[in-house]
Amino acid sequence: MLATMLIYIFGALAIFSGLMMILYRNPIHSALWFGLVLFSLAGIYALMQAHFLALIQILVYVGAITVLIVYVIALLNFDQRDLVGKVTILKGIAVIVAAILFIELLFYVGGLYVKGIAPPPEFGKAANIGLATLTRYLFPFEVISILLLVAVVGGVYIAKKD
């Protein structure tokens, strides 16, 4: 009972987080809102008995990516004007999609809720994670790099100075 109750706090804070991060104009607040995302995740997994994904989730994402986020930021050192004429239409297309997987998840959530579907044993064990990542979603893993990459090099080409 308790860890249920707990698991609707992490969830609640995570989409509150979430929100804020999207509202607040200034980037190293949204970033450091990113992180508390990334925190309230970390404490579902440790809450559903996945300890090793949450601790690599407060390590790697927590901890580095946010950093890695907040020091690109203070880096580009741009202004908020800068960025307001340049993707007006880019954020319309980046609404209707995120609506949409918004959506799709509100569906597989529910789905899974009324099935009752608990994790395995073998969730979130390191062994399991390392192996299923180098073996059967070797490709994805590597397209998630790829898209990474292009989504660091697009932030720097709208914030660069022209």
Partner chain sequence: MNNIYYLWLIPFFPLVGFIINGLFGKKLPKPVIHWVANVAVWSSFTVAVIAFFDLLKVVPGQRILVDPVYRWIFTGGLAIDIKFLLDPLSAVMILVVTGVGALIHVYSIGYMHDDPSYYRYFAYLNLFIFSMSILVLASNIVLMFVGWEGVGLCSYLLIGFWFEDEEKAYAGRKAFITNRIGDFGFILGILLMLVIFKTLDFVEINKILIYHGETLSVTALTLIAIFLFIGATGKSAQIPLYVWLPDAMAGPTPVSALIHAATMVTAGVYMIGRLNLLYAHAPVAMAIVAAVAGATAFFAATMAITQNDIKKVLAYSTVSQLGYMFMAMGVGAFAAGIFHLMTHAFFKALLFLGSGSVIHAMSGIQDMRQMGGLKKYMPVTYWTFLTATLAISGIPPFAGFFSKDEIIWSSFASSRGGVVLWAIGVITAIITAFYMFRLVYMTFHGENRSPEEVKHHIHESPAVMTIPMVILAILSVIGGWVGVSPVIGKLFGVENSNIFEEFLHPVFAHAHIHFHHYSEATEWWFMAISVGGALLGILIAFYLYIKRTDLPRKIALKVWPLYKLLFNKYYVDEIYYYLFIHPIYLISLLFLWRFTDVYVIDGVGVNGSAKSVRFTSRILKYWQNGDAQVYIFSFVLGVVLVLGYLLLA
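Now that you have shown the form predicted on its own, what about the form predicted together with its partner chain?
Single chain only below; no partners, no other molecules.
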């Protein structure tokens, strides 16, 4: 019961932070709100017995990705002269379309009822996930690792001067 309540609290926090993220003009503020979204999601993960993933979420998303975004924003340090938005009709339509998509998705999700079973206590522990990753999901794991290598090289190459 406490867990359910906490999940809802974290969820509300995540949604609120998400909204703030897209509403703030200053990208650094947005980035911090983004960090808060990720943090609350990590909380939800932890409550759903995905402790390892919650920590990974904090380590990678909050500790690396958010920091990297903040870092690059600060590094580029542009002035905000151009960012005063023109409200175009297209953007108005875009919001409406997003709203329609939301309603459609709600129709799909609302129709679901997931009972769920209680997972074993060791579920979500590092050893368990590691075992699954390195046996059944070894191929995707290797592909992702190669992707990561490519991304590293590509990122360096793109951002390099000259």
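Take the two forms, superpose them, and find the largest set of C-alpha atoms that agree within 1.5 Å; that set is the rigid core. Every value quoted in this text rests on a predicted model; they were computed, and no experiment measured them. Positions refer to the first chain, counted from 1.
Taking the rigid core as the frame, does residue 94 move its C-alpha by 2 Å or more between the two forms? Comparing the forms between the two forms, which are aligned on their rigid core, residue 94 does shift its C-alpha by 2 Å or more.
Comparing between the two forms on the rigid core: C-alpha of residue 18 shifted by 2 Å or more? No, because once the rigid core is superposed, the C-alpha of residue 18 moves less than 2 Å between the two forms.
After fitting the rigid core, is the C-alpha of residue 9 off by 2 Å or more between the two forms? Shift of 2 Å or more: no.
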